[in-house]
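Quick heads-up: it's one chain on its own, the form predicted on its own, in structure tokens.
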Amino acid sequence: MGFGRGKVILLGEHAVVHGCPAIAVGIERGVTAEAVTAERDLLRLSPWDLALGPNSNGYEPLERAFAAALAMYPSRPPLEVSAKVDLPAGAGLGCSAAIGVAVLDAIDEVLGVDRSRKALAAAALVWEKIFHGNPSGIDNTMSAIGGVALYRKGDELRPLHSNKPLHLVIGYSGEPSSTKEMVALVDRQLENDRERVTKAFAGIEVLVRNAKLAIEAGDHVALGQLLDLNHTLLSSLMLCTTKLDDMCQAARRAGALGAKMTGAGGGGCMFALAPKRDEALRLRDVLGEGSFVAEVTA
């Protein structure tokens, strides 16, 4: 059985695309997949009831991504891959990367390919490029490896360590988000007002570096404050919706140590940091339908 985790970017999204560091976590909710030999190549996805073949020129990104994945295995029988997706699509939780990692993991298993999780993460970047054009690489890396890590594009993943788990409550706004469109939005702002956007990126980088120290020290009060500041900087780049802002504010009023949007923005998800598990469960009820608790160990 192949598996790809979902991910949450704690701090640093968008700035990471432009060379700044980011901190991300892998969560245990994600995508499972199984591959079997068959009469023709086919990818099935539930609960969406989708079945499609590989097509490198297809309109549907999944067709093109599936074709790119299969092209990595030049000598093979036809394969049918069935994937069960337990993440909302277009919500900032790395759904496309989790599908890619799970699909490649399942194909590796049925073909007897021995590949490390690190190598699996690198292979899944091919899949991610179909969906996002210029991905940072953080989604596919965290999906394959998990944990808590500092990431900078082009560098090795740097795992972070702490004896204090992170209690995250992830809430879905119900608004779809396109990473490709949001990255392009920030690119346009950078082109039109480089000084303003560069200052925002520099501020985000400072927050990321301080958050690394807070995580390692187990200082979640300080981490929560840094999350709130990162949310403000992302809002200044026009990435946050009214619904996401309202959810973050509701979580803070209910006792969250900090809350912010996560992922590309323009919709998708936010998350709140709770001081302990029972508080996380209470915040889940505050954030309502579609929210869930993720406990992450660094």
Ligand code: MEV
Given for the second form:
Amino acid sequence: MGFGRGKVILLGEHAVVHGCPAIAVGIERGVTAEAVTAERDLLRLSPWDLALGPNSNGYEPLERAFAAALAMYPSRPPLEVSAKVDLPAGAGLGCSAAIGVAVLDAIDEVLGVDRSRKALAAAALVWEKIFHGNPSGIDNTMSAIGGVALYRKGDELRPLHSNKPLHLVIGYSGEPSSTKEMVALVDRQLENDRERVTKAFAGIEVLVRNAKLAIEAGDHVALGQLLDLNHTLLSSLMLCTTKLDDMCQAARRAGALGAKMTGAGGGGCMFALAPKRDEALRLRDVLGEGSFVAEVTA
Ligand code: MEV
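Starting from the form predicted on its own, produce the coordinates for the form predicted in complex with the named molecule.
Up next: the whole complex, starting with the chain shown before.
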């Protein structure tokens, strides 16, 4: 069975596309996939009831991504891959990358290809590029490798260590968004007002560096404050919605140590950092339908 996990970016999204570091965690929810030899190439996706073939000029990014994935295996029999997606799409949890990782992992398994999770992450970047044009690589890397880690484009992933688990509550705004469009929105701002955006990125980088220290020291109060500040900087880049702001405020009022949007923004998900597991469960009730708790250990 192939598996690609979802991810939550704790701090640093968008700035990471432009070379700054970011901190992300892999979560347990993700995508499982199974590949079998068949009469023709086919990708099935549940629960969406989708079945599509590979098409390198296809209209659907999934068709093009599937074609690019299959092209990585030069001599092979036709394959049918069935993927089960347990993540909301367009929600900032790395759904497209997790599908790519799971599909490649499943194909590796049926063809007896033996490669490390790191190599799998690198292969899945081809898939991500079809969805997002200019991905930083954080989604596919965290999807394949998981844990809590500092990521910078072009560098080795640096796992962070702490003996204190992070209790996260992830809330979905119900507003789908497109990573490609949100990355392009930031690109346009960078073109029109380089100084303002570069300053925001520099601020985010400082928050990421401090958050690394806070995670390693188990100082979740400090980490929560850094999350709030990162949310504000992302708002200044017009990436937050009223719904995401309201959800973050509600979580803070209900006792979260910090809360922020995560991923591309413009909708999608936010998350809150809870001091303890039982408080995470309480925050989940505050954030309502579709929210869930993820406990991650650095
Ligand atoms: C998307 O999950 C995170 C972004 O920083 C894009 C990327 O890193 O490729 C918005």
